[in-house]
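Take a look at this one chain, the form predicted on its own, written out in structure tokens.
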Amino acid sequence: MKVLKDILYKTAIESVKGSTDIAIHKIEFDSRKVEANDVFVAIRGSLSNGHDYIEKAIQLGAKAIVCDTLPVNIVNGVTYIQVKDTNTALAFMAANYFGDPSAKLKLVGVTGTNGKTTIASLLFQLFQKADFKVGLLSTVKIVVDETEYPATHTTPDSLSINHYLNEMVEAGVTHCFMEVSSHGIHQKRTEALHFTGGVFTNLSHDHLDYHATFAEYRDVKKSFFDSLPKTAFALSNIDDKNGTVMLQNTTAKKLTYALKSYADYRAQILESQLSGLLLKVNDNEVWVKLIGTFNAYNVLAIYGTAVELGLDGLETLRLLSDLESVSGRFQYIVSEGGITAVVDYAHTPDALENVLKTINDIRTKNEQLITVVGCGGNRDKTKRPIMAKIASDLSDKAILTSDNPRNEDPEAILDEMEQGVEPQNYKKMLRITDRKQAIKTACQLAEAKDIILIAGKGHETYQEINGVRHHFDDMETVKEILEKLNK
């Protein structure tokens, strides 16, 4: 049990009705999970408003309510705390409840449109290989030392973040690497956390279903760096036109990385093959098992972060050469028949273009490049025709298919995608709504030495249709189909 007034430390309180000197069992923002003696925080979400469930929370035993607007009916014996913003209040309350765990380890946040998962995951791998106890909060999974948990969001809610960070502290973890999404920043999930460093990858077209404009999306990302303390470092990709913007107002130590510009951490690609990259990083050569220019940027971000966290530069390069690619990020297999299948999470125009250009740079052009791609439902619609245009422009064949249609009509999504295909590319485009059939068709069309790219879902092991998640794994599916075709 915790005392309410202690949990409310640093929370911007506007008014109080009742006593804050009461024992609280736990914090909840989901009214369905409220139990006796809990404090319920009423969050205004995109789908529901927690203020509508205050009465239900009290019926289930809530002893205190945190809200931005006091309810009309005040119940005797219940404490009401009115705050300016309940999302921010929840962040500080969660940190206080769990004993401010982020202050007890080195927490590094990675933000940007593409590369967050790869950078955070490979930093986790690298520090593990350097014999540190490490934590990871990512899109793919959450890891506390050697214990894995499934991930449901890129950036979990404030309660979950602090719960896992507290577990890490108790397990003796010294470093944690965390993906920081624009949603997470905007919804104040990263408030009250003590970051040792922040990394900016790049910024391109994404999440405009959530953010009204690209400028808003950019400024939300920038606010993360604005909030970093003087004791932290801010490492930014200045080859991206928004890289310097991220550093404009931060009080943290400003650091840069780049392939094309002068920077604190810089690299040159000496060789690029399907088996990896030979890089010259700050005057030292290193071979890594990662593929493509976009991964050269990721390597630089990882190298710079490791050095800023105190690792020796040459030792970091040695560890980098031993790292394995992340699940669903340019993950590839070669079938018995000599067909290469690549599965990648590329679900934004920029990411898809990067992956296709990487493949085109490596291949000899004597083989076909067949791309299978879709776009998610109930998400940014403006990128759909752009994705189809890129796929059809940069591939020998492009198969438009379903991604996670969610609650949208898959055919309507494909209609919108198809609008981006140029007339000269119609002949090399196919439209197959069923994703498994689309992958099967790509495999049937492919011959020895051809390359199939299956883009959009990467590590995901499900397909969401009308609110139901059905098991679906791109890599598992393409392996199974290619094995059957080889028999």
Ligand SMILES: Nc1ncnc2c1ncn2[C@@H]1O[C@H](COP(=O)(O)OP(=O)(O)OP(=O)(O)O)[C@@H](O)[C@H]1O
Given for the second form:
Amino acid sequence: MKVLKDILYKTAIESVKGSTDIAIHKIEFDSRKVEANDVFVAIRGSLSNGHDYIEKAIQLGAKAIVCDTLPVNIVNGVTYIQVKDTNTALAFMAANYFGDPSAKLKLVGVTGTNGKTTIASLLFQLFQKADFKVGLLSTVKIVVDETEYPATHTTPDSLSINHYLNEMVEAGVTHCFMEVSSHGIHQKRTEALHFTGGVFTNLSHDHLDYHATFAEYRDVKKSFFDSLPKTAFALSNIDDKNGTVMLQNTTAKKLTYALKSYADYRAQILESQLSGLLLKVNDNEVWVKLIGTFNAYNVLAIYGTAVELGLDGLETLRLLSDLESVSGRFQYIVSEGGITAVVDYAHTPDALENVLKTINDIRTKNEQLITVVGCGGNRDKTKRPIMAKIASDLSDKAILTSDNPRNEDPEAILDEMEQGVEPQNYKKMLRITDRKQAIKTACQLAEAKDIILIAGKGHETYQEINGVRHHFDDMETVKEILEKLNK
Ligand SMILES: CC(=O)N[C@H]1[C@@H](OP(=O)(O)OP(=O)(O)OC[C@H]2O[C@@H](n3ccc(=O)[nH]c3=O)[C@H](O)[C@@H]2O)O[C@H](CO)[C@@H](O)[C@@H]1O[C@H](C)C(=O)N[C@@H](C)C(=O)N[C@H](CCC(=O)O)C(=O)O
Ligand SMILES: Nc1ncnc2c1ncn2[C@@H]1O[C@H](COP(=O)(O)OP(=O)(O)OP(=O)(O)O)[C@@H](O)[C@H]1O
Ligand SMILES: N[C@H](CCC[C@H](N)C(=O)O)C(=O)O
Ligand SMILES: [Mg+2]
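For comparison with the form predicted on its own, provide the form predicted together with the named molecule.
In what comes next, the whole complex appears, and the chain from above leads the way.
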């Protein structure tokens, strides 16, 4: 039990009805989970409005309500706290409830369109190798030292974040690396956290279903850097058009990384192969098992962060060369028959273009590149034709297929993708709605030395159709089919 007024510390309160000197069991923002003596925080969401569930929460035993508008029916014995923004209130309350865990460890947030999971996960691996107890909040999984939990979001809600951070503190974790998504920033999931550092990867087309314009998407990302404290570092990729924008108004220590510009952390690509990259990082050479120019940027972000957190530069490079690629990020196998199958989470136009260019730079002319790709349902529609154009422009064969159609008609998604394919590329394009059939066709078309890229789902182990998640794993599927075909 905690006392309500303690949980409300630092919350900007507009008015109070009732006593704040009451014992609270826990905080909930979903009425369906409310139990006796909870405080219910009403959130205005995209589908429903938590304020409509205040009565329901009280029926289930809520003793206190946090809202932006007081309900007409005030129930005796219930405390009402009126605040301007309930998302922000929830974030501060969550931090207070769990004892402000982010202040008790070093927390680094990684934001940008692509590369967040890669950078956060590899920093996690690197600090573990350097013998620290580490935590990770990522799209793929949540890790508290040795214990893994499944992830539901890239950036969980503020209650979950603080819950896991508290578990980390209790387990003796000293460093936590987390992904900070634009949805997360916009919904104040990361408000009230004490960051030691923030990293910016890049900004390109995504989530224009959620953010009205690209400028708004950029400004949401920027607000994360604006909110960093003076004691933190802000490390930004200044080869990206928006890299300097992110640092414009931050009071944090400004640091930069780049391949093409002068920066605090610089790298040069000496060799680029399917087995990895040979880089010159500042003045030292390092071989890493990560593939493609975009990963040279990721390496720099990791190196810069590690050094800012106090690790020795040379030791960091030694540890970097040991790191394995992250699940579903340019993960590849070479079949018995010599076909290379790459599974990659490229689900944005920029990521897809980068991965295809990387493969095209590495392969020789007589090897075919066959790409299997889809676009998610209930997500940014404007990226669909662009991704199909990129896939058909940069591959010998592009098979358009489904990727989590969610509540949309898979055929309608494919119709929108197809719109982007240029007439001269029609003959290169196939449309196969069923993802397994699409992968099978790619395998049937492939011959020794050819490369199959299966993009968009990476580590995901499901295909979401009409709200139901069916088991589906790109890597498992392609391996099974290649074996069956004896290829
Ligand atoms: C669009 C979006 O981001 N939605 C997130 C948001 O939900 P919402 O505000 O839309 O919720 P809502 O259904 O409208 O309900 C509003 C409020 O009423 C409450 N409610 C609702 C019904 C009821 O009976 N009782 C009740 O109290 C809900 O608990 C909620 O507090 O807040 C919820 C709690 O934090 C999130 O789980 C939910 O994520 C949904 C599931 C989602 O799919 N989000 C994706 C788009 C997302 O966040 N993605 C980013 C990654 C993007 C990237 O690649 O960069 C991420 O960080 O994961
Ligand atoms: N620095 C980078 N620049 C551009 N593309 C990248 C970069 N790093 C990774 N990618 C590409 O983007 C894909 C997604 O990478 P990653 O999962 O690290 O990004 P993310 O930012 O975590 O994505 P999400 O928003 O879904 O959480 C990779 O599979 C790869 O194709
Ligand atoms: N974090 C991204 C993941 C997209 C992955 C892709 N497989 C899809 O389902 O669209 C999103 O929520 O937009
Ligand atoms: Mg991610």
